[in-house]
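This document starts with one chain, in the form predicted alone, laid out as structure tokens.
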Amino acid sequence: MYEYLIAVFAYIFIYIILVVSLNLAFGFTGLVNLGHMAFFGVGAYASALLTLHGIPWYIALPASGLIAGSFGAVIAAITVRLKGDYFQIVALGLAFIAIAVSRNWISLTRGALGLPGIPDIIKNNFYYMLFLFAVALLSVVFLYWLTNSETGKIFQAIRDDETAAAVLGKNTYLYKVLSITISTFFAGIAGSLFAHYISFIDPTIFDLEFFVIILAMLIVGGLASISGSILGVTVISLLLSAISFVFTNISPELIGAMRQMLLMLILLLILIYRPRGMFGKVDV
């Protein structure tokens, strides 16, 4: 039980930098990046492929971080000039194309059979936990003193009204490559962090059931809130949690239907009641 809440806690943490980062480009900005897990997966496995080749972990973890984030930037330079369900299309097919790269470039990804033994960052898994607690901490402090700093108005700006944010002088093309700079940037080093926890990653890390999960505790927490991205996080994943350590003593193949269900129902009954989830600032 002990090794199970480790785990628990040390999932919320990378996923908190995750939906957070999602949050400044969704949420701030306004820009749907469907392909966001796209950017998790180029960090981890980034990060795997670097330190397997030996490639200290310090240097290996803001290397995917920069890697993601410029593989984002070059995306978005040529992406963000699409308008509404354009754009989302367009990031959406990342996630399809990374899924197809990871399955086939098999002489640097294995494919389908995945890359693993990834070192461990730290062997003690309560040690790691705390580590991961550390970085999301300082994940979030750095993302709400950007939210809330002239630059992050702006983003808020693009948002509500892009063509006011125009008139007033602003370069609106730069600040929403920046967005989605960031956040992947963020997306990469979460990515980064997941691989050496469970040393191991294959293809299914692109998985878009595994958005659908992000996605579900970013607009149950509500859009444009930090603090809504954090208890979005810690809510659907103890009630995730809890469902898979009940059904595994009960009927372990019940599991995966049962977590699907309960954020089929979450979501809708947030979409009907709360359509800016519990903290949220703006409609989804």
Contents of the next structure:
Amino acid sequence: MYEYLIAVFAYIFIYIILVVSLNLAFGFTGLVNLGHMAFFGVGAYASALLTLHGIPWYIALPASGLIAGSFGAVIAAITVRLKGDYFQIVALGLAFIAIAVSRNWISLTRGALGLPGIPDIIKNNFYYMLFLFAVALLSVVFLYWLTNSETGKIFQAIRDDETAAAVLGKNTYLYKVLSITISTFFAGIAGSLFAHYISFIDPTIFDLEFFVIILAMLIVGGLASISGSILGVTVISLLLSAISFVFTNISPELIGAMRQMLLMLILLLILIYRPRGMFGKVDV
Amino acid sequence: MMLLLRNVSKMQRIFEHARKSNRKNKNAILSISDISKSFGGVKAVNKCSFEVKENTITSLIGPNGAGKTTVFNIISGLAKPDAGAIRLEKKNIAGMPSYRIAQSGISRTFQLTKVFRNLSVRDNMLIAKKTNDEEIKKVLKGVYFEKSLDTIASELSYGQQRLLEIARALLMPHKLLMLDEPTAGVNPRIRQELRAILKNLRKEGKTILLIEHDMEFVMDISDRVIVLNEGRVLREGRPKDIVKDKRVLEAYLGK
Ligand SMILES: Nc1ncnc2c1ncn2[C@@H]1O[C@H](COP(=O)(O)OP(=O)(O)O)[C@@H](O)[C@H]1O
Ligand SMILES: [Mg+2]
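Alt. form predicted in complex with its partner chain, vs. the form predicted alone above:
Up next: the whole complex, starting with the chain shown before.
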């Protein structure tokens, strides 16, 4: 029970980093990044590979953020200039490329066998949970500050009307690339923290299922609201974990199916009764 | 009191006169030569040339679909011209990205008002220029905007959004202000306010390029009028010459 609660909160803190950073791109800048989890996976693999090759975690952790952020920057730089939703499509494409690479570049990733034995950052799970809390807190404080800064307001102006922002002298292209770079940097950080927590990763980390969960958390919490994202993550995580508590003698597959049904139910109720989510500032 | 008012208006008339007689010597802020733009088969703008002189109001008129908005879009960098040159003072701005054209000093509004709908009035203004509440309030007051700085733009009426958009364009540092049908689509009270705003801007000696449909108002406020038809400059001149022109009347009434 105690261990289980620690795990629930460890995941909550990782999800908070993921959802708040997705909110930066999607909610605050209007860039729907369907490949957000691919950057999470890239960060996880980067950190796993670096530490398995003897690099200390305190270098691997920021490095995995930088690697994921660099991928994000390059993809954004190529696609956000184009009209339409090319960014979304290419970012989703990256997810598939990442799956293919993680499966088939056997010498690097061991393919479907995955990477076991990723070293812990902190052995004790409770203290690691506190460490995750600290990193999540730092990330949230930074992103809160950013979204309220001049730059953050320009992100929001671009979301509302890119043309109007441009004729007011804003280089909207650069701001969009910046938003995606920061957003994917944090996705990479979350991936690294995750890899060191469960100590084993394989290509299933890129599964779309994850993305559906964080998207639901984002929408339930509300777009363009950081406190909404934190609440969305917490409420959904606790509800999903509660299922395993209430139904103790049910097979894992059934639990999984029930969790998905619950998730869809929550999402449906929110979209019907509170289309802006719990704390949302803009329409979905 | 009455005496004072009469004197003020007399002085204004004198200034007005001085301003008009000065026009010939004024520098062109914007000069456009032979710009063209096609959309598929449609020649929206066809070898268009004109100038906007310092401290004048130049109006662009013409029937719907004449290419007025497209000219605005080309000047502000939102549409790339197929040919032609655009000079802002000495600088060629044709083909520059729109944010750099804005930074060079061209501010504009849109036929269909564009505000940042989820941002407050204050934040809308701050995108135009980093400044304090005092200056923001001053500019908003100048356009008879009534709501508080904390109002979210989407909660404003369309008319108030239009005023906010104009205030925002005024706040951004600029040499030339371009207004695309500022009085269209708003209620009569706001329309009156917009006319008063334009008259005030004229008194301040602002350089403005205006698209406007109300002929009486255009003739009253403009220093120069350019008539556009099917992408071409049909006629250009002083308001009193334009109202008498047969071809202009045909272009309007013939359609
Ligand atoms: N983005 C566009 N794509 C295709 N055709 C356009 C576009 N913008 C304008 N046009 C066409 O160009 C012509 C001029 O339009 P516009 O400049 O909006 O006229 P005005 O502002 O004088 O009413 C019209 O025939 C219009 O349909
Ligand atoms: Mg038009």
